[in-house]
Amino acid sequence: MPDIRLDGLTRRFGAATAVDDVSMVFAEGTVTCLLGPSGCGKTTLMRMIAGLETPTAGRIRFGDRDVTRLSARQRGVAMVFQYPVMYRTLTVAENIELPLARDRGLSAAERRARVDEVLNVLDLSAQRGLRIGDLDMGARQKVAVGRAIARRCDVVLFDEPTTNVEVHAKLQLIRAFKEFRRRVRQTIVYVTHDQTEAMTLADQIALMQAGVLSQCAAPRVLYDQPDSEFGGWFLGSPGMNFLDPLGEDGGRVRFAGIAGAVAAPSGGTAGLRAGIRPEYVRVFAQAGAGRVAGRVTGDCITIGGQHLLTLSVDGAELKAKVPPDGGMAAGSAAYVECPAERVMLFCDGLRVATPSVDQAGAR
């Protein structure tokens, strides 16, 4: 199976620039997902991959192979939409089938183990005489996922197969996706605005803003070192806390919520802010070395079995995920720690150092 590699790839709309000079890998036999917020292009982007969107600058590859002026067929890729495209008096295990017929080194009864297969991988071996018209649009969807997986192409596209099912089926397609993909290796490009989708199912995230490439790394990485304050901001519920200084002294900073001084880049306190995530920030109801007064400013809302406080330190709001036993009501006095292995400096909304803190007591 190949990787794809795209080279300065540019997608122009007239005046506007859909997706700008964007260059990565996707690797052999990965999971990549294309993440970002509406409009930032990885839909384009995909499509252009696809053959189904013609580049106006750059070059893709798949493998050895350039692939940039060929159509979709002549690519051999497969692809699952938002909507799943069916034959709807057909049912389930003849909709499967049919894109294998076109080949012709398939016997009949290998087009039935693979259509056999995939029903199981699938859990839909019961549905497999139902008509498509019968089933609801998350079973349509993962028929599609089947036919797609069916034809064993080298390069499986995914454009956002969960947007329009309902909860449970799409924990039911999320679930399958991992089961085909423990066995069957094929390279895979997966479109989504869903962080956690992304989380879940990728090798890689390539995370997207304003038709630009902001970040490619594993999704860890992207959510624990992101480079830019976008990518702190887009990654979690809610995203990354942004601090301004409060003033500068001697080449150290102070920023608000943070108790010690920052060693201030060279370029100065011009564009800089310091970020931190809100499970890292801690919260306390006396004072101590390193915290910094605070107030509760807003009810306390229950997140994933934490709870999520909004908080007033230095004149700046603050978001701190606390355990179960850490909430505090509204108008309550709080003492606030950032460690300083959790916070990190941007500038002009890139991120450019992890800062050393100096120890220093409360304020």
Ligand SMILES: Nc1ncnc2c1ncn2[C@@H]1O[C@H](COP(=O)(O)OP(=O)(O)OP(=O)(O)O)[C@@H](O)[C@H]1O
Contents of the next structure:
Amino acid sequence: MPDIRLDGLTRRFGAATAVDDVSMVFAEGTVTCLLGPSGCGKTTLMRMIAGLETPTAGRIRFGDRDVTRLSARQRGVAMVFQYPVMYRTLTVAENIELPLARDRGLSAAERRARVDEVLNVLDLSAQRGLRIGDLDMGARQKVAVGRAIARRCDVVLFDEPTTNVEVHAKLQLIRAFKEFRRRVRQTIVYVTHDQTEAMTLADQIALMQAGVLSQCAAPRVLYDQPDSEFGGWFLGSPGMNFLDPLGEDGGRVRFAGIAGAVAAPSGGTAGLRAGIRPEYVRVFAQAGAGRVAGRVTGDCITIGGQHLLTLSVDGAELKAKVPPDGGMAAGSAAYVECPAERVMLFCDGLRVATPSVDQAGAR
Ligand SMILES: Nc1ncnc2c1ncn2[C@@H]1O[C@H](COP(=O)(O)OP(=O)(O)OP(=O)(O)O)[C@@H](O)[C@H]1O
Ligand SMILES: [Mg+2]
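Write the structure block of the form predicted in complex with the named molecule for the protein whose form predicted on its own appears above.
Zooming out: every chain and molecule, the one shown earlier first.
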């Protein structure tokens, strides 16, 4: 089974650059999610890996094999599209078996065994005899996934396979997907703009922004150590808070909402911002060491059952996720603590070395 290596991969459409000089590795047998906002180049990048789009520049290798100029068929990858093409008049089982018929190495019994396994994992056994035209979107999408995984290609590409599926079917699909993955090792590239899906499925996430690979890392690393303000903002719900400097004194910078001062990187405070995720901001009713006085300006309950507070501190807006029983509501006075170990520093949108924050007194 090969890994997939991209080297300077670029695709331009006229004056627009859809994918811009992307170099990365999809390790064999792992799941990589391509994540990013609409139009950032996810589909274009994946279509180049599939052989459905010709790169303007750069190379694609599967293991030692340079496949840049090979057709989709020669590359032998399976792909599931957002809007799958299927044979509406054939049954569920026939649709899954059809691509297997091309594989001359498989006996009829082996083909049937593969189909049965896929139907079982996808919880589609009861519908095996139904025609595609009679299924809802969720079931159709499961069949599309089944068709791709039944072939057991070394490389399988998914382009937002759960986008048009309601939430229950989506969860089922993700569960089935993980179960199948446990059974068969394949190198999988999975495009999504849904961060929760990416965090659940991926061994590594490739975060894209405007055609450029912003960061490629394990989900937890991407979340806890974003390389850029974009990564901090895009991941998380809501994303990271960014705080502007209030002023500099003797090489130490003070930020809105942070009690301590931060060692200024060389170059002063220009372009400097501190970042902290809402779940790491602590909110108290009383003043205390390391806390900054502010006010709650808004509150709501999140889907996860936590309380999302909007606070005004030092003239800046700050979001905090706190347990719902903290007694805080819009209008309350509040004292905010941003723990030093959770504060990150960014300069012109890129993270700089972990800052050292003085734990100065309360403000
Ligand atoms: N065939 C094409 N001709 C011209 N421009 C294109 C073509 N395909 C894609 N683009 C442009 O390239 C950019 C990247 O598109 P792409 O479809 O790869 O993004 P995406 O990340 O998959 O977006 P989405 O989340 O909406 O599916 C967009 O600006 C898009 O308009
Ligand atoms: Mg797309």
